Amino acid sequence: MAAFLSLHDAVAENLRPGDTVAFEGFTHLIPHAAAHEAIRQGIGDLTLIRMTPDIVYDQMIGMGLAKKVVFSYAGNPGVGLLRRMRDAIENGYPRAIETVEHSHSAMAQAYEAGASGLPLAVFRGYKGADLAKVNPDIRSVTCPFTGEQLAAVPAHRPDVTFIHAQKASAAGDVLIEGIIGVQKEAALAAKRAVVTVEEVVPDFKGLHPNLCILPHWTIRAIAVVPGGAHPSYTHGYYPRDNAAYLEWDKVSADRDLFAAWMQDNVLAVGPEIFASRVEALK
């Protein structure tokens, strides 16, 4: 039964050091808020997965707090690299961090395989590509009907995902419009799942019934924090700020500045800080 707390109660019961854990979002809804939340809590020790890892796993990474990633695509989106992850992967600082590389396929059917209670997921993939040599986790089966070889990888089963959404009702469910990606599997593959939405209604009567719902049941907690996808969009709510990806590529780009960035815009502000920065796009 999703219960509705704050943004720091919802990841401080939610997150523990050494979890393994997923923040995620494609193009949209992408859980800032909630990774700061991660934050400014100093929770470590974590293995990160993600499809798309991109400016707010440079954020965690860069604040020390991942000791492994597993993904399928790395970069700040439409700019460049992660050079927070990059500096960790090449120079160890401000800590090494193991990497696990798949294909975008192998994640999702990974999601996929966890929100069903699989141990692994088995699909067509990988044929003439050379990233099984570099991952053990990339293995192959016999089709028992087919013979046919098939790749399988393990099923992704976070401790807690985390994920943004449009509305809550005051039942605790959750409604996603627009591009889902892999929310809704990543979601229900998960131990916990913990959602930050722009704002709560009554219910859904009204809407188009095959809007993605998730229901109370298979959430944790909800926190609501206006803004919470920022600088990624939300649909329906607020566009995509271009102008703080080109910045970030700035800022991380120096061990210092970075350092300061986070200090000024993530420790020392609060939740309340995504809905002001909203406001100035509109």
The other form holds:
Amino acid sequence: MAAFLSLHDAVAENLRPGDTVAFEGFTHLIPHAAAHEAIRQGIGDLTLIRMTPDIVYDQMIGMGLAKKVVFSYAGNPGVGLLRRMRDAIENGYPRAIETVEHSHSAMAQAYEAGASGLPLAVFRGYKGADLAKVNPDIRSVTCPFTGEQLAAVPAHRPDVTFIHAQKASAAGDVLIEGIIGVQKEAALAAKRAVVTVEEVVPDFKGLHPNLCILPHWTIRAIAVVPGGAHPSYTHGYYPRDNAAYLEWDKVSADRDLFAAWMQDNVLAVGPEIFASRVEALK
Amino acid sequence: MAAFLSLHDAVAENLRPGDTVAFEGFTHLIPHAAAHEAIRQGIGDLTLIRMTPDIVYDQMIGMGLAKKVVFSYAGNPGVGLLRRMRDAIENGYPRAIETVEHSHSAMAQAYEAGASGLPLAVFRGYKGADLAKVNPDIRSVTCPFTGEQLAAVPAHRPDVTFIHAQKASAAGDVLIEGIIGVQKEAALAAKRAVVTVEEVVPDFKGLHPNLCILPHWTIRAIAVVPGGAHPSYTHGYYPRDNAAYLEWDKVSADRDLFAAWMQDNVLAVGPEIFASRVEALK
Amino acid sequence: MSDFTPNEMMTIAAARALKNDDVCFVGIGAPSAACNVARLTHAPGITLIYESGTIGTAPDVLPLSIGDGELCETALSTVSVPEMFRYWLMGGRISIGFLGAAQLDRFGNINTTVIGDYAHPKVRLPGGGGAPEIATSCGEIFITLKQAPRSMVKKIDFFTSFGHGEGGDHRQRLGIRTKGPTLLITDLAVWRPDPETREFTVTSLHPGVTREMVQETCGWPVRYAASLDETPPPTGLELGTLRDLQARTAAAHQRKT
Amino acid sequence: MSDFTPNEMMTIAAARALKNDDVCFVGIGAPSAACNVARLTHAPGITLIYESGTIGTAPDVLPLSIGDGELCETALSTVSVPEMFRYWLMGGRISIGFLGAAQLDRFGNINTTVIGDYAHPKVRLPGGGGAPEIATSCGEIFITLKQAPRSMVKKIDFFTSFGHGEGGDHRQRLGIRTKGPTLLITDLAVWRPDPETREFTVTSLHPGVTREMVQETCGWPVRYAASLDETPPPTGLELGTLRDLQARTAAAHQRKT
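Next up, can you give the form predicted together with another copy of the chain of this protein, since the form predicted on its own came first?
Below, the chain from earlier opens the complete complex, with every other chain and molecule after it.
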């Protein structure tokens, strides 16, 4: 049953050191505010799952909070590489991290399998690809009808999934629209789902019956954080801050610049700053 | 690429004797008009796939057009049994039919696997159930991560799927809303998808981005048949004719009454009659 | 209230077993009536799910089928049927599955497939639909059934859905992790499984029902719990709610003229 | 038109290869520009799909990421990412997959994962994303790449996505049923696989490009088709369309002040 909490409490009550956690969002609705709160609380030794680790995991890795990353595309979308994650992999700075690498198809279906309560996802994939040689979690099953060898990967079952959504209803149901990504699956695959939202509305009456909605009984906690996806975007609220993604390429290129940026923009501020960051974009 | 055709031509060009065919709809949007057209054209030796065979397959079986039925619930929903299908199974009248019986979960996931181009669906199911003993298509695979035995069924890959939908756009894209059932999966799993619609609109501009839409390049033919789901219903157009389902229980109980009813209500009429049947329901 | 039928008592007793925070997979018929009476009386927050994909429905009349339009119109959300079975049922999100039966045995195993031999049935019944996985994926299973010797039988002809099998820990031995049938509500009594054997035992007789009446309509030797209760009769609110619902339902399913 | 850059020629040559009825899985960068130039010129009916789930998009500016808001706003439909990979990619609904590469070999095998050893990489690249399955599930694969000796290499460090493997019938031997790479468009030339060996051979040189220029920027000994064409230069419409698109894009991705 969804509890409306402050972001501080929503993170503190649901994310523990050593947890396996997914902060999901496929370009759209990336839960930056929740990740920054986790960074401020210094919750470490995390196994981070995400299809597209993106800036938000670059920051968590750069702050030394990750011990392992499960992913399928570690880039700054449309810009280039993730420089803090590279520094961790190539140089062990600030600490070495383990990586478990998949394809997007495998990751998406591993969430889907997790949401379906299954231990694995079975699909046609990885043919001729070297990932199967370096990731022992990529195995196979044989179709008992055709004899075809299909790829198999373990389901994702995060301890916690954080997502950002447009709206919660007063009852604690959550609405996601636009590019919905894997958020529904990531939330349902997790033991605990925590959602930041732009706003709370009385109910979803009058909305289309087939929209993507997470009922309140699938969610542990909701925190209202306007702008909480910035520099990602919230369809219907504010656009993607593409310039911030371009700027990150420079910030993340230098260890000291990164540390200073994190101090000024994450550690020294609170979740309320996100509303002001998106003000100019609207 | 979707061609706008008369219902006669849409059926004649896409359904052949001996085909494996799904007329899908989960209570809502059942393509009665398309099934009646297939009956009028006398296309036989069909393997019929459907989760809930319902009146429409009772009629096709009663007319002797089915050689095999793949299904998970053969009832007149909320009313009782399917009496023509029973007569075929229990007495071989008007011909014996083969049955391949699954659970709903298996059928839904077999369509899903078909839409995904996979040879099988893997899921947790049939534990302790006798269906696995009488249906050789229910097998198992072993999870290479946990050792758990999971159920496996072959994907559905119909030659043709017929569905009914609310709207087509002028470009031939199709919109389905309300109880969407397995129609998207059934259409995408098929080699050829044929859709009857209530109406054609210029485009879907202004509609919500996450609605259930089949792009025109996934569809072979579209026929405009207002009322084409009757006595099933079309959300937003007309309600379910529950009285007709109750009446069917009597019609189908008697072989001669059935034959007369089919003559009067199917063979002697054309698809245009469906519009008049729903007029009084609106 | 003393003026009520056994069927009304059955529906109301079933409704009482549902809690405000339950997430309930509803079958058609008595389960649907019971779930909606619960929603309209003591459990307004209950989540009702029909296998047509409708989540959190609140119909004003009982649906004739599991996919009537009103289920969608009043639902919080309507998802595809594959998603319903994958994310919601297999995903372990449903606390209570409500099933009926054509044949039931004392261990809560259910047959809705065939009477007689599967290949050459005496009566071909509709089949399992969602039941085989509802029975193993929901947190627990409630069963409602009108008692009759041909329905409550020593040995069912076909295991459509698995209850407690041969009893005891049979579910666990098959790797099933859910509780299975925890409650049977008939028109005569409330039954619960014995904690050891898992055989259904009568824990409460409905008002006016005798042990003889229960045994006459049951095909196995009936066992009783050590302390046997009498089911409280329907309250005015319960009975009024059920009857209003059924009156609205009957009117709605007549053909319009 | 003679006043155009090699990159512009590459994008426009790639755009020309797309047909009006193609269903195209679009990557970011040059593929995205090429697909949208095709849509805005000779192929208005082309269906562009981005892996974010947006089907049939028609963006006015090029997205910076594969999930920019405009892709959704202009799409026919936006589906979940699991559905995109299951029903649309694995389902065999995509005719053309468009890929870029950090390293490419002469058989169309692609590396975007690491330079150096996987466990101890010299450069950790972003990885495959959708590419491993795009390469095997789409009807055929088009590749665009700016030529450079470090990009077009004899031996790639990691098989992120499989092209023709060791050449010949290697795909079929792995049970892959799709065509794989059928076209490589660089800033200097158009390449197509030899029908037998599947090695990429130059079939057309862009205007002003010599065989020496192609070889200098390619890490393997370049082969040429028996009949070598010259790529027609961009038309005014093509170049104007591309430049307008890029100008709109640059303006849109600046920070608003």
